[in-house]
Structure formats: C-alpha cells, structure tokens
Partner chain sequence: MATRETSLKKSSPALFQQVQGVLRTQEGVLLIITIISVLILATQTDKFLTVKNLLNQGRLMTEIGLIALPMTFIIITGGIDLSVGSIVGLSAIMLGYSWHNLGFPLEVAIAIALGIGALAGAINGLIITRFRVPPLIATLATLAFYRGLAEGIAQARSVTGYPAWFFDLGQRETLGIPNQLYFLVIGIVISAILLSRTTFGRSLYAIGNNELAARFSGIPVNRNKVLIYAFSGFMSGFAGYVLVSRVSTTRSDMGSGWELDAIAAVVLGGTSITGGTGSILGTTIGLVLIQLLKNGLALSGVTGDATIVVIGSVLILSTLINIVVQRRLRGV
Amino acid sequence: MASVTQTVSMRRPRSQVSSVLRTIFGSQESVLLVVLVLLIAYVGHSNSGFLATRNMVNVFAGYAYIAIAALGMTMVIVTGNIDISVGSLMVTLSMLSGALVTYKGYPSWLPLDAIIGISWLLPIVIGALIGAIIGFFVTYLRIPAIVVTLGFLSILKGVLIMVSQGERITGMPTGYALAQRRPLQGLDFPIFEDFFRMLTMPVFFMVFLMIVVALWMRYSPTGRAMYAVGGNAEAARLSGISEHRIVMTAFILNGVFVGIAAVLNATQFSVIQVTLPPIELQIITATVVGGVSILGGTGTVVGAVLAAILLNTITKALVFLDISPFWTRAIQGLMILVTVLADLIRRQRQAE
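Structure for the chain I just gave, only that chain, in the form predicted alone, please.
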C-alpha cells in the first residue's frame, strides 16, 4: 500500500511539471517569448551595455516597421497566399512619402501641417490600392500569388530606380518625423521615465495594431473566415464563405499595413535612403518564424510581432557578443527551415 502511494506521489509532480512545460511551450508565441527573454538576459549578463535604455529602444523599435508589415503578411499567408513584393512596395511608398513632403510646388495657402498629413496618408491609400490590384489578379484571374507579386516586385523596383535615379531624399520639415516622436514623453512620472523613453511612436503603433488585429482575426467573422479559407478553401466555400472577398480583404489590408510601415520607415531618420534591401525576406521570416503556417490556416499576429523583435534582438546581440553580423542571414534561414519543418511534422501528426 505504501509503495502504491509513493508511486502515485512520484507521478503527480512529474505530471505537473509536464503540464507546466506543455503550457509554456504549447504555442509558438510562448516559445518565442521565452527565447527572447533568455537571449536578452544572456547577452545583458555578457555585456551590460546591451541593457542600456538607448540600446533597448533600438531593439524594440528597430524592427517595429517590419513587425507592422508582418501583420498584413500574416493575413495573406493565413489565407494560403504570399506577397513577395512587400519590400519593394515599402521602399517605394517611403520614397513617395518623402517626395510629397519635400515637393516645392504646393500653393502658398496650403499649410505645412496639411502637406505633412498628405505625405503620411497617401502612401497608405496607395498601398491599399496596390493590394487591391494584386488581390484582383489572384482571386478573379486565378493567377498564383507568388507569380503576381513577383511581377509587382520587378515593376516597383524598375519604377523606383527610374524615378529616384538612386538619389537620397533630404530636407524634410521637422514636423514630418513621426517615428521620432514619443507619445508619453510629456508625462511627469519619474519612476516610468525609462519606459516612456522606450515607447517611441513605432513601438506604440506596433503594440496597438497588434492588439487590434489579433482581436479582429480571433473574434470577427472576416478574421475567422481567413483561417477557414486557408485551412480548407472548398469547405469554406460550401459553408457560405466568399473566398474572393476574403482573399481580396487580406491583400488590401496587407497594403494598408505596408503603407503604415513605409511612413514609419521614412520618418525614422532625417534622410530617406532609396535602396532596395531584402525587406521582404525579413517580413516573411518574421511571419513564418512567428508560427504562421506557410501552407495557410494557422498562426497569429502576436507570434509574428514577437518573431520580428527576436530577429532584431539577434542582430543586435551578435554585435555585443563580437560575432560577425553576417551570421544574421544564416540564422534567419535556419529559423525558417526549422519552423517550416516543425509545422509539416505537426500537420502530419494531425493527419494521422
């Protein structure tokens, strides 16, 4: 009798431990959060300068525009599609925003605030319009999304190079620098001074939009329909869901978020570099590593945002650990492969 009681008491702690571990590592978001905290703690212990407020601002704000663009990419991939033109679109819209605010031909009666407002708003509208065009080709003309967006990637690159001639955009007015503002800076709470310094406008937009989109995709009929279309388009159609409307909505919203990210990217410095870095790779990496299945149907925007922060943290950590930053690309590629492989294994187990 005593041996039976002892066996039961030994099993109970083990089951409790396994339950805790399943809770912690049961979702991609939890895994990313744990890895992020451990990485910051390790690098901070190795080099205390990593935990300085200025560096923490760069860690959380540096990829904020990538995280915001990943919100729209999450919707697109959840529906079973992909957009590889987001990087070129973001740079193009950033250039458009800077060109609008530095244009000298406005009538004299138009106030500067209105010009700045136009330069912030129009890229978002243009982004939504281009998203609608891409969505039309994908949904109504039945052209694969990767083909359509590859075409737009080339078109946008060509337009950007021809129009800009590789020149930088400078001379923006002071009020234009939206990304350099701090929404809570005027509040007098000394105990939260470091936090207010870290809460830049890109971080504020990232957190606010993440919460809004997460709730919308979880509780709204359209948000839930995106998962249904990505999981099984035929079953969704038979249940009365319009695949055309849902996919169009995903691409339009993707364009909106790319427009917002472009404005934040354009306003974070006093110079807009008209270059074409592989931003689309960073956005897709954040989305996929964040737990959004490349096959569609699963994933959350919270995971995508956490993955974007983690990717930027890795980039900064390599510098403080005296490791070549060129390892960043290799680490990103490895993270994509591991995440996709884990997703495929999970789907296979579910099918069995």
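The term rigid core refers to the most C-alpha atoms you can superpose between the two forms while keeping them within 1.5 Å. Source: prediction; values computed, not measured. Positions refer to the first chain, counted from 1. First, how it differs from the form predicted in complex with its partner chain.
Comparing the forms between these two forms, the C-alpha position of residue 42 differs by less than 2 angstroms, with the core used for superposition.
Give me the form predicted in complex with its partner chain now, not the form predicted alone.
Next comes a single chain, given without company.
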C-alpha cells in the first residue's frame, strides 16, 4: 500500500506537465500550428527576410487555392470517400472561367460587370454539377469513389484538351482580377496595420471559407451527419440520416469548393493555362496531414487548411535555408511522412 501512495504522489507534478503537453498535442490542429510557428520562427531566425510582410503574404496566400479545395476534400474524406479528379476539375473550371470572361459573343446590352459575374459564378455551378454527377455514380450506382474519380480524372483532362486545343487564355478585363496578391483595397486599420496588410484576397477567402465551413461542419445537422455517415454508415441510416443525400452533398460541396478555388486561381494571374500539375495529390496530402482520417468519420477543415499552409511554408523555407534544390522534394516527402507518423502515434497514445 505504501508503495502505491508513493507512486501516486510522485506522478502528480509530472501529470500536470504532461497535461499541458496533452492539450498542446491533443489534436492534430494544434500540433500543426506549433510546428508551423516553430518552422517560421526557425527560418526567420536564420534568414530574417522570411519574416518580411511580403513573404508572409506569399506563405499564406500561395496555397490558398489548395486549402480551399481541401475544404471540400475534407468533407468527401470524412464521409469515407475520396476524389482524385479534383486537379483536372480545377483546371477545367479555371479555363471555363477565363473562356466566359473573354467570350466575344455576349449581347451588347450586357454590362461588363455582369459578364465578370457570370465568369465568377458559373464555374462554381458547373463544379457543383460535376460533383453531383460523381456523387450519383458513387451513391446510387454504388461504384467505389476511387474508381469513379479515376475515370473522371482522365475524362475531364481529355475533354479539356479537346476543347481548348492547348490554347491559353489572355486578355481578361481588369475588373476580372479578383484574387491578385495585393492588399485588400479600401481597408484602413489604425492598429495592426502590418497584419492587415497581409490580408490579400486569397487569404481572405481561405480564412473566411475555413471559418464558415468549420462552423457549418460543427453546428449544422448536415455537417454532423457527414461524420456519422463516415463513422458508421449503418448506424447513420438507422438514425434516419440518408447516406445517399449526405454523400451527394459532400461531393456537390466538393465541386463548389473546387470551383471557388478554380476561380481564385484563374483571377490571380494574367494568363490562364491548361497545364495539369498533379494538384489532387497536394490537396489529398494537405487533407490527411491535417488529420482527416482516410477511413472516414473524423478530422476537421482547420487541420486541412493549416496543413496546406505548412506544405507551402516548407517549400519556401527550403529555399530560404539554401537547401540544394535537388533535395527539396525528398525533404518535403520526409516531412509529410513524419507529420503523418506523429499524428498516428498521437492517436494510438490517446487510444491506450
């Protein structure tokens, strides 16, 4: 008995420390935040240029479109599915947006602002539509999501090239450039001026949409139902939740967010082009590094957004640290691996 009390009393102080640690490392979001801050601090320490406002803008804005697409991907993965066609879809919708704004055949009475509005909104609608088609194949025809989206990956890619013939789009009107990397206009803040000068349109959209989606997934019955469907589809069905409707919703919203990301992507440059980098892998990586379980049922959009920012920070940090460019990809891969392992080990600890 004596020995028992002793161990208990000895554990006390340690458990306080560990409880602090546990709060910090209790969720993947806070782990990512800590890693992000440490990384920025470390790189800033060895090269102070890294902390300059302009660089910080680019650190946060650079992957904004990846982060926004990751919002939709989070929903899809939380419901236990996956979408690997998002890269092709995003490029297709970017091109569509550019094609709409440079189209010459509008009736002359249509004001330019309306044309710009159409080119901002229609791609999002089309994205939702394609999401609905994918969702239909997955839910009603019961084809695994990975097969459907693998198919759509090449269908969209092929159609895009056929239609565009590889031509890039230039000559968009000035008002179209929604997401250029300039500080938001018309804002005047007496305090934290530097901070708010970092707020560019892509960052604004990223943060705003993240908050909206995070709240929606936490507070809306539909958002909760996504976790239910991914966690235990049978139980969800018996709770009166329509699995088909929820999975459809996830794919449609995924299409919407890919559409938003595509428009932001198209409107930040003076040229829109049909190159097809494998963005889907970056988006999925951001999502899983953000702690969204590939098995469904758990994970938050905050983690996914933080992970997207972290991935971009790593890329830039390696340049600032003068790492040989040949090794950057290896180090990126390694850091992804380490973060994923840390998340899993943390979860296993918690489970014990």
